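Encoded as structure tokens, the following chain is the form predicted alone, with no partner shown.
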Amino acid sequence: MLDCNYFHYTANTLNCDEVRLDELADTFGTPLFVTSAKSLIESYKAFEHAFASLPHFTCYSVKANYNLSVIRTFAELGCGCDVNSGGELYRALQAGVLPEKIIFAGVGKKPEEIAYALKSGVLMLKAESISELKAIDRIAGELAKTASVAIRINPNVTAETHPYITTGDSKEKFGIDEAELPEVFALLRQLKHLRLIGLDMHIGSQIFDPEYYVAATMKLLDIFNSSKELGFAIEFLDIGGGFPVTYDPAKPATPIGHFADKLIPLLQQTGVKVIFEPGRYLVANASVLLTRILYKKRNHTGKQFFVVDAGMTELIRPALYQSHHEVLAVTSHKQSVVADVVGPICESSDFFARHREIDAAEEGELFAVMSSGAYAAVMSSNYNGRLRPAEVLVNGSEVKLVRKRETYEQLVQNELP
């Protein structure tokens, strides 16, 4: 098993805390994401005790997951939100964040989202191009607010992760770069709606080797000197997420305290307050994906498939960055085979294994997609004509419907004949 810990077997069959995965699936109808509040409660916990002796300040990457519920959850423990967009805004909004503890990042902020987040009062604006800052100080002035800003470095440091989420590569369209530096801090002392009190990076995901981030924070660290000498009052660092999560447990994550040795040295001597942005490591094994086995079938060449009524519609990860999801039958079998599990979706590309031993199941049983709680349900679509599905939180023995599966209605409502 995984870092599920809140999902395990009970006399051969996986339950969620103390409730049983199959009678959810009778109960909500499948595919169905179900939640447990408490792996939640206690990723947040087990982040914020690593780094307990650092002055610091978490913000949940609302990307990750944005169910209402997740977020509010993690604001009832004190947490903010980073969001990236005004649809992300208001979802931390509605859930009860406090504005003063959000902050809003995104290399491509309409207007429009600028002067949402500014009329909000969100506790800062991440800047990521001299263009944007402009934009920033101009909306600030019509709208008569001085707007609170950090400026996103672009460390160019490369992570060993899928380059599809590797964000601190100066090929890559993130952040400022170091060059750019000089002209940005003159900028600053001209716009006169602006007051920057932040300096930012971010260096990708799933990133399991700390020596990535001692190397970014060092730049950080000597572009924060840099800006204490020219005047600009610095009162946050922000050192951005993508702390690592088992996925494949042949493939175990770096322990989040490896981290903290690292970066706590480092950053205690700034004097300033720490910003970490955890969304994967917060929700990723939190949540599985049951789905239900449709057909069984095998080809002339002998290779078996499962075909179930989840695909990439609902889980896009195997398809988009090639990741591993462990399957797992929710009713445990003896026996093994060799098999495929794939889609019900026109796309070769949807499956959630390729030649994996998986149980023996039947068709009509399910699997639980492990590990489904980041970047599934909120990269969900309507794709062949799919109804999002339905989502559940389960705290213990209680469970609560936190998102309804969608109609066939929804999918026409914001048409025009």
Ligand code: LLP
Contents of the next structure:
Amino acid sequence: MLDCNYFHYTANTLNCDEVRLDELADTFGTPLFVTSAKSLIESYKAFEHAFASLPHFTCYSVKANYNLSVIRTFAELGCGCDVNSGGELYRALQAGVLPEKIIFAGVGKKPEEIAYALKSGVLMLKAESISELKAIDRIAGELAKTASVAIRINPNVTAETHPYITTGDSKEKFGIDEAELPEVFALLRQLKHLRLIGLDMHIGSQIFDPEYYVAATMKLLDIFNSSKELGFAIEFLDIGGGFPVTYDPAKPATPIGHFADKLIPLLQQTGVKVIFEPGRYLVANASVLLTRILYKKRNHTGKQFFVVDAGMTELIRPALYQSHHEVLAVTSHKQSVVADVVGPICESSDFFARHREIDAAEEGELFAVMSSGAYAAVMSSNYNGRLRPAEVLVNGSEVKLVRKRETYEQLVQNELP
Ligand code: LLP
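I've shown you the form predicted alone. Could you give me the structure of the form predicted in complex with the ligand?
What follows is the entire complex, opening with the chain shown before.
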């Protein structure tokens, strides 16, 4: 079963909560992202429930879906934010997140982004290199501030997931190598405008096996103990994000409770607050991408294609990571066909499903590309002159337009004659 509880068939029509998806398509057009507010809230509560016995602070990783309404939904529940750029910090602040609930990540922060974060008063910046620590110190000095920092450790744990989203391996660009830590600690004693308050890691995304977290956390704990011996007063241990969701019912994700069962006993003994940075877990199954079938066609081998009006410009995950997304017909059919569901973009990687059993829908009908809440709208582009789609948020029978569809004028608005 997909965990898309709020997307369900009533009679033979797919609904989001109490709203028919075909009516949403008629009102707002397609392609359209439809998000269930209740699903967002439920995922957050499930996460909090799993880690309830551990003193912790959850920072939603806004890169997964940075629509202001999504950030605001979590902020209203008390959640903080993990941001990866000045733009994401701006979004989080616009959504009303308090700066002291924002943590700032990123392997390549520009000086102006560091200054923006310091002036905003974020909880901490997570530094990923010696050079960055020096830059933060210099900028904090210029602003007559003391910067609270965490150091992101590269624990050299290679979590099994798609190679593009594993980040805890020392051959990747992320974090500070353990071998460099003596130099880092020595430096931190000298830099007068820095205060080390956290140790941080993020080993990757869509990780199914809790043992990778255990291995990396053990390393973090070793470093925590050495830092204490050196006299540093660490207040936060940041375990990162990466918790998995089910995209394919044949490959159900490990329940979040299994991660909690392994991690809580390890982390409880430290006496410091733990930070989690879930992104995908909170949003992936809260949205669908609604798309209309433009044409059906066959090639000489009899292979069938559904050509739809959404493509890799709206959801690049199948093209980039060969990831699986369920494709459901909004009006269900008794018959099915084996077909490819492809978009209008001029690339062969522009597909949502290949050789998949799909409802035998007709031209003009709708498909819902499921689990499109994480790393979908945020990774959309204007390639091929495409307009970024509209987004709606559904709560019960209430529907709110939370992002307008782009216009042709917006496509050229920043260009000069
Ligand atoms: N914290 C940091 C420092 C991160 O870099 C990320 C994700 C997260 C937290 C949240 O990870 P999550 O809980 O969502 O797994 N575009 C890819 C995923 C890239 C993840 C990047 N970093 C995809 O569509 O699968």
